[in-house]
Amino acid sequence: MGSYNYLGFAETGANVLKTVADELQHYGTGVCSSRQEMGNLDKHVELENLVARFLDVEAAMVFGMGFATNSMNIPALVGKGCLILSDELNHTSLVLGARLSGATIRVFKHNNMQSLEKLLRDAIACGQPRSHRAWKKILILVEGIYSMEGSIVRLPEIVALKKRYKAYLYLDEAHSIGAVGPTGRGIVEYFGMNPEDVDVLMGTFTKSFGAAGGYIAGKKELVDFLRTHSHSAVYATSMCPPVAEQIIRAMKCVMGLDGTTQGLQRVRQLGENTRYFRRRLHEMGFIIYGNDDSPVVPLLLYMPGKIGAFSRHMLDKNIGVVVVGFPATPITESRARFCVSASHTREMLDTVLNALDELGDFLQLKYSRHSRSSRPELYDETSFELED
C-alpha cells in the first residue's frame, strides 16, 4: 500500500511486456551517451511526440531522472533578478531547483489564494529589493497532487492570478498524470482546462507508468530552449530504450491506440478504489488529508511515537505501508502515507482496511469523532484569516 504503481502498469506478465523485452534485444540496456551526442535514438523521438500528443500541447521532451527534470530544469528557467513564489509543501526537487536558479524566492502558505495574491502584488508593487526595478520573470511553482497532504492544486484560481499579474505557472503533475481526470490526463484535464494555461507541464513516468524518467512540455519554443540550456539535457545521459518502450506501451494503453478500453478502465478502476478507500476510513474514525478524487492518502498518527509501532504491525499482517514523521512533516503530525492503485482489488482493500480498524482500535488512532457533514459546502475554504 505504499507503492506509486497508480495504474498497475509496474507488472510482469510476459505477453504485456513482449515489447519491452523486444526493444531490449534491439537496443540492449543503455545508450552511454547524453541526447547532445550519440545518445538521440528514435524511441526518444516517438516517446516525444507522444507525450505531447497526450497532453495535447505542441512540444514534449523527456528526461531519464524524475528528481532531475525539476532540480536541472528550473536553473535553466530562471535566474538572478527573476522572481520563484513557491508552496510552501513542494517536493525537496522543486525546493533543490528553485535554490539551484539563484533566483529570488518566497513562499506562499498551502494552496491559499490570498497569501498567492499579496506575494504577487507585493513583487508587482515593490519590484527588486534596494533596486526596485521590476522582477525579469515571476514563476509560480506547484504540483497536481501534494505528496505528503493528498491535497489537490486549486488550478483555476491560480491560473487566475497567473493570468491578472502577468506571471509564469510551472506545474509539477508527478503524482497526477495518469492518476486523475476523466482519461488519466492529469489536473489539467480533472478542471476541465486548457494546457495552454499552464506554461510549464512537468510530470514523471515513475508513478502511473511504471518506468522511470520525466517529461517537460508546453511550447515548442520552450521545449527548444530547454533542449541547449538545460543541464539535464546537455550532460545527463538519456533514457534507456526498454524504459521509454514501457512507458510508450503504458501512455498508448491509457490513450487507448492499443486498440483497448483497458486503460481507461484501469483510470476508473483507480478513482473507484480511491474514493471507497477514503470512505471506509472516514467512517471509522480516521482522520485523513488530501482530497477525495487524490490516490494518495495520509493517515494521521499525530504520535511520534506510535509511528513504529504502526509500521510494525501492519508489517506482521504482511501489509507494506509507510509512515512519515518529522522532519518531513510537522513533529506533531506523523502519518501513515497509502497509495492506492488501480491493479488493487476490493478483497485486497478490505483486507487492509480489517487489519487497519484492528489496529486502529489497538493503538488509539481513531481520532475523528465527527461524521461527514451533510453541507459541506460550508466548510470548502481553506484560510479562515482577516482581510487587512
The other form holds:
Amino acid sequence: MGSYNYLGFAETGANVLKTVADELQHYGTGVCSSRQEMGNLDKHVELENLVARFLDVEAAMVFGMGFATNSMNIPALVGKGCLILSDELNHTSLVLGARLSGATIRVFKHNNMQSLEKLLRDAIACGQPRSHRAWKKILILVEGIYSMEGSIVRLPEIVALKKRYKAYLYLDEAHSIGAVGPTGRGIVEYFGMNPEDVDVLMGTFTKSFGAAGGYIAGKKELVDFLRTHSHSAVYATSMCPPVAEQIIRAMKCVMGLDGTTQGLQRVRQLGENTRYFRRRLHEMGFIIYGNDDSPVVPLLLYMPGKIGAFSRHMLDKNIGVVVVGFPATPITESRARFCVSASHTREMLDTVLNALDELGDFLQLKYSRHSRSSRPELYDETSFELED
Amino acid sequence: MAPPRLPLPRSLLNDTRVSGARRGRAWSRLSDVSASPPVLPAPADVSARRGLEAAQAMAAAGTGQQWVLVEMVQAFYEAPAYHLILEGILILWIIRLLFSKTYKLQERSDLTPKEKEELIEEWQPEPLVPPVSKDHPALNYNIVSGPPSHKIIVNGKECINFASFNFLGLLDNERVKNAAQASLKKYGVGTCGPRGFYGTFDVHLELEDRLAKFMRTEESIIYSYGFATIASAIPAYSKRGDIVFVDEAACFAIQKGLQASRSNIKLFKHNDMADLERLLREQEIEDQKNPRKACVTRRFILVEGLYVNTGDICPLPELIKLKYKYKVRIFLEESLSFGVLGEHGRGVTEHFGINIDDIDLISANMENSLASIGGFCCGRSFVIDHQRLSGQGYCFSASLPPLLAAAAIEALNIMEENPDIFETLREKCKRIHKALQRISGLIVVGESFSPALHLQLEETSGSRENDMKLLKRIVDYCMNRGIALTQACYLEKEEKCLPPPSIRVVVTVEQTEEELDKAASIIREAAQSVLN
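Mind pulling up the form predicted together with its partner chain next to the form predicted on its own we just looked at?
Entire complex below, previous chain first.
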C-alpha cells in the first residue's frame, strides 16, 4: 500500500498496454531534442489537446518530469519584485521553483485562511520590503492534496480571497488529479468550482495515470507564454512517446472516450475504498490525519522508535507500507502513510486492516480516545408506541 | 540598651580588622569554604560556618532590624571592591533600562485600517503573463510526425535529420526497442513512486551497475530527467559560502544548479586557462588572509567535456594540473561527450587518457547518445552515496520508467559490442566540418570531431532579431530541400552569457557520406541565396 497508484493504471496486461507497445515500436524510446527544436512530436500535440479537454480549460502544455515542471515554470511566471505566498507544507519542487524565481517568499500556516489573509493585507498595504514599492504580482502556491498530511486544500475560501485581493493562484494537483472528484477531474471538480477561477493548474501524470511527467493548464495566453519562455521547452528533452501514449490511454479511459465505463468505475471504486478504509481505521482506534475523501491516509505512530518495527512487521505479513519520520515530518509526528488504490479489492483491504489491528495491539498504536464502535448507540428512550 | 552581640567566629573577626587589601582574600576564603567538596573541613572553618549561620538565623528570627542592617553593613565592608563596583554598574544599568523609551520596530505599519482598505482597493497587479505576439519565433513549433530518427517528417515534409542529438542512431534500433518491449510487458509503464518509496526496480540497480562498470568508476546514480541531473547534483555538494569556478559557456542546466546552490560563482573566460589560474590565485591570496574561513569553504571547478553552446572541448590535462596545484575539485559534465569521445566512448577522460579517479564527479544525460531519457552521475562511492539523500531530483521525484532503463541497458550493450562506431562518428564529423568550412557568410564553430556544430553568421547585422530571421530563412530553405536543421534556442533574458544566434548541425552515425555532402551543398546554396 505504498505506491501512488490511485486509479490502478500501473498494470501489465498485454491487451491493456497494446497501444503503448505499438507506439514504442513505431517511435522508439527517446526523443533526443527539446520542444522548441526538433522534439515536438504529434503525440505531444494530441496529448496536450486531450489534457485541456479533460480539465475543461483552454490549453495545456506537458513536460517530461513532474518535479521539473514546478522548478522550471515558476521562475518563468514570477521574478524579482513579485511575492509568493506558499503553504507551510508545500513539496520540495514548489519550494525550489519559488527559490529559483528570485521573488520574495512568505509562508502561511497550513490551510489557515486567516494567516493567508493577514499576509495578503500586510503585503499589499506595505509593498515590497525596504523600498515600499507596490508588488508586481502576488502568487499563492498551494497543493490539492498534501502528500504527508492527506489534507485537502480549502479551495473555495482561497478563491474568494484571491478575487478580493487580486492575487493569482497556482494549484499543484500532483496527488489529487484523477483521485478526487466525482469523475476524477481533481480538486476543482470536487468542490464544484469553475476551472477558470484557478489561474495555473499544474499536475503530474506519475500518480493517477501510471506514467511520468507533468502538465500545466490554464488560459491560452498562459500556455503560449510558457511555450516561449519555459526553461523546459527550450533546454530540456520532451516527453518520450510511449509514456505519452500511456497517458493518452489512461486519460481516455477515465473520460470514458474509449467506450467503456471502466474509468468511471475506477474512480468510484477508489472513492469507496477510501471511505471504507478510513472508516475502519477510525473504528479500530487509530489516529489518522487528513480529509475523509483523500486517498492518502497517514496513520500516526508518534514514537520514532516504532517506525522501523512497524515497517518490518508489515513486511513480514507481505504488506508493503511507507513509513516516514524526521525530517520529512516533525520528530514526534512520525507516521505510516497508506495510499489507497482503485485496484485494491475489498479482501485486500480487509487483510491489511486485520494485520493493522493485530499490529496496533502489539505495538500499542491505538491512541484514539474516541468510541470504538460505529454502530449507533441505542437509547432506551427511542420513540415507541404505547401499547393499548 | 544594645542587645548583646553574638561573638563572631574568631577567624572572621580577625579578618575584618585587616586592611582593604586583604579583604578580598577573606571573602574568597569564605567562598572557598562554601564551594569546596565535602572533604572533612578543619574545625575552625566548620565553626566559622556555623557561627555565620547562627548569626543569620538570629537576624532572620527577627531580633530587630538593627541586626539585619548591621549584617548588611558588615557584609558591605567585607566585600571586595570589584564586587561592589560590578553590582553598582548593574543596578545603574537596570535603572536606565527601566526608564528608557521603548523603540518602535520599523516594519510595523502605521496605517489605519481605512488607509489599508484604500491601498488594497487601489492596487493593480500586472497581468500574470505578458501577452506574446503571434509571430514570436518560438511560438510555432515544428511538428514532427513519426519517430525523430534518421529520416524525419517535419511539418509534412520528409527530411534527413540533422537536428536531433541521436549520435549513435540508437533511437531506431530494433534491439533497444525489443528490450523496452520486454520490460513494458513485465513492469508496465510508470513506477508510481520515488526511489525511496518502492520505486526502485531491479532494472534501475542493474543500469547503475552497468554504467559504473562502463565508466570504470565505483558507483553511479540515475536520475529520471536529464536537466535535473546536473541541476540536482551541484546543490548537493556546493552550499552557500562555497566557491565554484565555472566556464562562461556552461549550459543552462548548470546555471540553474548553481543558482539553486547559492554558492559564490566565479566565471572564467571560455576555455581560457590563464584566466582560471588568475582567479584561483586571487582566491588563494584571499584564503591566506583568513585561513580559518578558508578551511571550511569548498572549491569546485565545473566544466563540460564538449560544450553544447560552442562545440569546443575543455582542456582537461591542464585542468587536472590546476586541480592538484590549488586543491580544488573538478566536476565534469559530459552530456555531449559521453558515447562520442574516446576509444570506447567513455568520454573526454578516455580521449585525453586521464585516470577517471582524478575527476571527482562525472555527470551526463542519457538523452543524447543512449537515446533514452534521464541522466546519471558517476564517481567514487562516497561521493555518489551522498546524492542518494541530498539530490533533490532523486529523492523527491518519481524514478525512471523501467522501459527506458531497459532501453538504456541495451544501448550500453550495443556500445560495448561495437566500439568502432565512435571512430566512424568522428570521421563523419570531420568530413562535414571540412565541407562546411568554405561557405561564405557562415562560420563553423566547434571542434572538428564534435558532433554538434554551430553555424554562425560571419557578419552580424547588429540586432539579434534580424540575425535570427536570416538564419530562419536559411533553415527554411534547407527544410524545403529535405535537410532538417534547427536554430539553437536560448532564453534570452535568463542566460548569463548569451551565445550569438546560430544554426545547430548534428551529425549522427546513420548519415551516409552522400547525405553529408548533400547537406553541405544545400547549406552553401541557402547561405548564398539568403545572404547575398
